[in-house]
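So this first bit is one chain, no partners, the form predicted on its own, shown in structure tokens.
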Amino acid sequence: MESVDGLILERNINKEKMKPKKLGIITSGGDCGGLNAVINGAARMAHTKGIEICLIPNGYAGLYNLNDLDPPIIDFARADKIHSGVAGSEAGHSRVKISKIKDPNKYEIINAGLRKHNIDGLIIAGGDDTGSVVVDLTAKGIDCVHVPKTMDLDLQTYSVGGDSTINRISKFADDLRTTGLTHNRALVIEVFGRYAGHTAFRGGIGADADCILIPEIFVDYEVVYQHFKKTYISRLLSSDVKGSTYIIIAAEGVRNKDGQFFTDEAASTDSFGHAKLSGVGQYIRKKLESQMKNDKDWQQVLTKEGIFVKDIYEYPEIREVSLGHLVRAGGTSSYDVSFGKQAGGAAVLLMLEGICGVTVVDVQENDIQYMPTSKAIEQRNVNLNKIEFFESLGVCFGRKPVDYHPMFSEQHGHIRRHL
């Protein structure tokens, strides 16, 4: 038996009498990139150790069902169909906790299904939901292996997902650049990331934003504001064909005045109790109509700049785009890739050395890295102290600037970032 921080983890004595012959592998929770890459991996090193791996469909929807399905079997060959550079899963997604089932033989089903294929563990692939569901059949005695994927970037290890989301947020609000110099626009452009803002705060930093609103932070709106006023008249009064803009980048879980989460009201909450956020881009976009409304000096700036219209253009117009499932969609960027293959790669080793209940962490050379997967879905916030460098830099969080204290040191070694 080994420990780690208080878990117990069981290891096959015996390697080859309890070697798993057949394994399944399950994606759950939200698509995104570096899902396939996931199945590749797991896939390619099962080949390589000479055990059967097929796909459950549907993620936990399809474990409950898995009396009534056929999971194909993914050799050698059909792994090579699966392209790992497109985001999205092979196997198919649903929102379902298992807890949640109203059917007090729900376990035995599962288990039932699992004999009937011969399947000995599980490699399940999602976010912090998934993942609880990870314990929870492994306290029900079910074997499984958890890989992170979550594009919010909010467990305790780096999950595959989260640098395609980035680079997609920060291409399209490259993109969206160009529409809001030609028409003089400020553009609020809200992301997913559920209550951690650690997609839009990369996002916004690599599309250069001016501005970047993230959950962590609760916004002062006059902070904002003026930033706004200051950054848009001095791009206003630089330009030589009278040209500006300003992007925001706010997070769907950035809050209202009395603390609370923009939800859609007529949208009921799935199965692990979370309500869909929308909205914090129109609410923003409200609050700075309403400040320029009352503040007489764009009538003064927009016309000696020659725009002031009178009841048409007496200020910039802002507008808010909700990019959505496009972040999620489309490719996968070589780093998922890369991390996803490894990652499924090594729950298949994991599994094989009958180290169950945990989560990937990385793949360090020869060492595979691993956490209890009840430590791993613990929520992770953005670090307020990586603010403060880039407030410094000019960027805007909704907060009056804190002062960056930097202290200095010295590394040797492989030093791993974590986004």
Ligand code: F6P
Second form
Amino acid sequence: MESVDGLILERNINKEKMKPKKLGIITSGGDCGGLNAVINGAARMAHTKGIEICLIPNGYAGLYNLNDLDPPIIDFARADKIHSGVAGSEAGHSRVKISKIKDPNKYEIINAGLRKHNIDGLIIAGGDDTGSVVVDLTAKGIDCVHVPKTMDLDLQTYSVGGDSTINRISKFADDLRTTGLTHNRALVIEVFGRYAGHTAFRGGIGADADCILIPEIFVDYEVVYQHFKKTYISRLLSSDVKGSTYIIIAAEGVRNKDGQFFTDEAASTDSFGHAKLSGVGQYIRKKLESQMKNDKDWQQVLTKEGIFVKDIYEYPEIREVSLGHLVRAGGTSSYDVSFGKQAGGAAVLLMLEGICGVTVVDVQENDIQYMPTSKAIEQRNVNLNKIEFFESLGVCFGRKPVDYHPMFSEQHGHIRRHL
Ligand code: F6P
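Next up, the form predicted together with the named molecule in place of the form predicted on its own?
Every chain and every other molecule in the complex is listed next, the one we just looked at coming first.
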């Protein structure tokens, strides 16, 4: 890694290099909101700077097969047809990692493809796996600038797609509350996010969820059950129409008390080689149901409230809903359109300065901030101090609440926030 970092530093100061005349854009990994904004931002900045830019289809699969492709030039008219507010990517994706391609000549083949189309450098939007390929290609002498993108928000920088996903999780969970409340059901809503709980956490807070379970906190089921029981019953008792519900947002990577993931597909992996996580919603539902069956208080409460029906309705129903790809699909938030356009445009400007092997961090006024991609892709998890604050507001995170001990500091000047 050190030698790669060394290479990056060398490249950072290589401003005397020939300016690129044509760039290629790749988007890769799981799709999400903001990718079309990145493409638009990069394309429009390239036009302004008088250079050509083309789309390399289907992520690194397209890069490897570039010799056989005719990558479309994104001129002004073509860029005009790519709507930044639509999620997904005009370029298409694959989960192909170059280092995993068995062909020993893969880098020569990629270089030949780039030469064939006169592509001098690549702007590559993606998450940690995609970024690791940026590091790899940079070390092989291919000029790349990385634009951070992942709905998991687990990079060191903000990633386009994070805000859109959070908004969608909140919206769908809020929508589901109406059916939960009508049927007096508790809902366990499972959401993507892999090994980081950022979007489950913020999406859950946005939806006023009662309980949010994230990979960073190993779940104590007794705590969840007691919080559910208390919240559900108090809602029921305060309702003049005897209605109640309880909303759990569970990140797919939630872990058991012993740190194990719940997954019914442990053996199956995606083409990046990651285990496919799924099944946590169902697992939690079954767990809560079995706790309710052994708890006589429900019969007493439901009888008193006029809901109990022997053998048919003896305790509240629980349903699990997996939001799956819905949280990455559809539309892009305005924040992500704005960040995506800036990040795509900034990537072109970095490339023109000869600053490669780096990830765009932010654009603050006229300051384009970046960091080595090898650093940017280090996994970032939810800081538990942030959780303590919301625990003090009564949200359950699957553990006994930890006291929040604030510090107080007066701030001056520009403030940056990171979700
Ligand atoms: O990395 C983004 C992500 O949405 C993860 O949160 C999720 O585990 C994974 O992609 C799902 O990937 P796929 O669309 O390949 O099933």
